[in-house]
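One chain comes next, on its own, written as structure tokens: the form predicted on its own.
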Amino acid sequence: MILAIDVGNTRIKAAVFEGDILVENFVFVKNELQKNIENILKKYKKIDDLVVSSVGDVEKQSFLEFENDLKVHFISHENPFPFVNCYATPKTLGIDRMVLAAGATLQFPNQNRLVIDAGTCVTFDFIDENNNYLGGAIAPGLRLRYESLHNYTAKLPLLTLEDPKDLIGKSTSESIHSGVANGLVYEIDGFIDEYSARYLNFIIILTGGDTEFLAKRLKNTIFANSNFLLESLNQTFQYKIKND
């Protein structure tokens, strides 16, 4: 069994895999990392490997403390990936984006893929049908949009995500919800339309913490899977084992 852990900007996501089967997944905050890993290992005593992908600020030593119990693996730029990295600055490409690209390449062969990860940031990653990673885009996510409106204005309140009542906001709060939620939906649909105009044989994969909220609002047909990053992390590790 494998314990896959993704350290994001805001939260830590983890999942236990047996082969390609996701047995159970977890979400927790960074200061609860050690306690949660210990609890998972107590529950699943057959876990042999801990696989980590991180864009957050958790020290490697936090995971290496478990080296006596299992093998610890960190996914890095030096690992083999199932695509050609055509990014102009390949070393600056986030490991989370590389893992997502690997999962898309392995799960959806021989087609163009656009992976949209809607979390703290919204990232767009495009891998063509010949398995070339071409790049994408990075934009602020829903929470960052709410926070920026509050932090960089004098009087706008800090709100949390709500379904807009109408396109036309009839109060300041309603206007913020419409601008933030509808704005991101239109933005994502716009990106998809532009990619679709350039490429045929095309699949769109939506993942991340805001998957459920966004999926039912997008006009384009998408494959929505909030666990796609963890599944991709498991597949990236399996690919690494076969190709090292």
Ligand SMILES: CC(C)(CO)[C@@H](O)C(=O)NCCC(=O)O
The other form holds:
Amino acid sequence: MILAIDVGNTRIKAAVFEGDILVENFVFVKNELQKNIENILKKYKKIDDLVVSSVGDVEKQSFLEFENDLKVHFISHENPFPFVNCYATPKTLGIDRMVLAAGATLQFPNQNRLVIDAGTCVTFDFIDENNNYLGGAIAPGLRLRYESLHNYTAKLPLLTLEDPKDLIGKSTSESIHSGVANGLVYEIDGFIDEYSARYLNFIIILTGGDTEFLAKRLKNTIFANSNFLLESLNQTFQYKIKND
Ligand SMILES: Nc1ncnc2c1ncn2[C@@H]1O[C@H](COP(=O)(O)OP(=O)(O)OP(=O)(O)O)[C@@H](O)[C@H]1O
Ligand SMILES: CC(C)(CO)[C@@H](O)C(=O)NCCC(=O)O
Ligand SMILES: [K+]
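I would like to compare: after the form predicted on its own, may I see the structure of the form predicted in complex with the named molecule?
Every chain and every other molecule in the complex is listed next, the one we just looked at coming first.
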């Protein structure tokens, strides 16, 4: 069994895998990392590999502590990946984006793929049918947008995600919800439309903390899978074992 851990910018997500099957998943905050790993290892005694991908600021040492009980693997730019990296600055490409691209390449062979990860940031990643990773986009995520409006103005309250009542916000809070929530939906649909103008066919995978909210509201057809990064992390590790 494998314990895959995705250290994001805000939260940590983890999943236990038996082969390709996701057995259980977990979400926790950074300062509860060790306690949570201990509990997972207690519950699943058959875990013998810990696979970590991190864009956050957690020390490697926090994972290396478990080295007596299992093997610890950090996914990095040096690992083998199933695509050709055409990014102009491959070393600065986020490891989460590389893992998503690997998952998309392996799970959806021989087709163009667009991966949208709606987390702290919203990222777009495009891998063409010849397995060239071309790049994409980085934009502020939903919660970041609510926080920015509050943090960079004098008058705007800090709101949390709510379904916008209408296109036309009739109060301060309705205007913010329309601007942020409707805004992100229109933005993503707009991106998809622009990709469609360039590529006749491509599949779209949507993942990240805001998957559920967005999936219902996008006009385009997408594969929504909140666990796509964790599943891709498991696949990236399997690919590394086969190709190292
Ligand atoms: N408990 C929560 N804490 C923070 N964000 C949450 C929570 N529940 C849902 N969300 C939504 O998830 C989004 C953040 O996504 P996610 O948790 O995937 O980010 P993350 O942990 O920083 O990962 P990444 O860095 O990979 O994007 C926010 O925009 C927010 O609307
Ligand atoms: C964009 C984020 C923050 C998304 O988690 C991460 O992938 C990252 O830190 N990327 C580095 C910059 C880049 O991908 O070009
Ligand atoms: K993200």
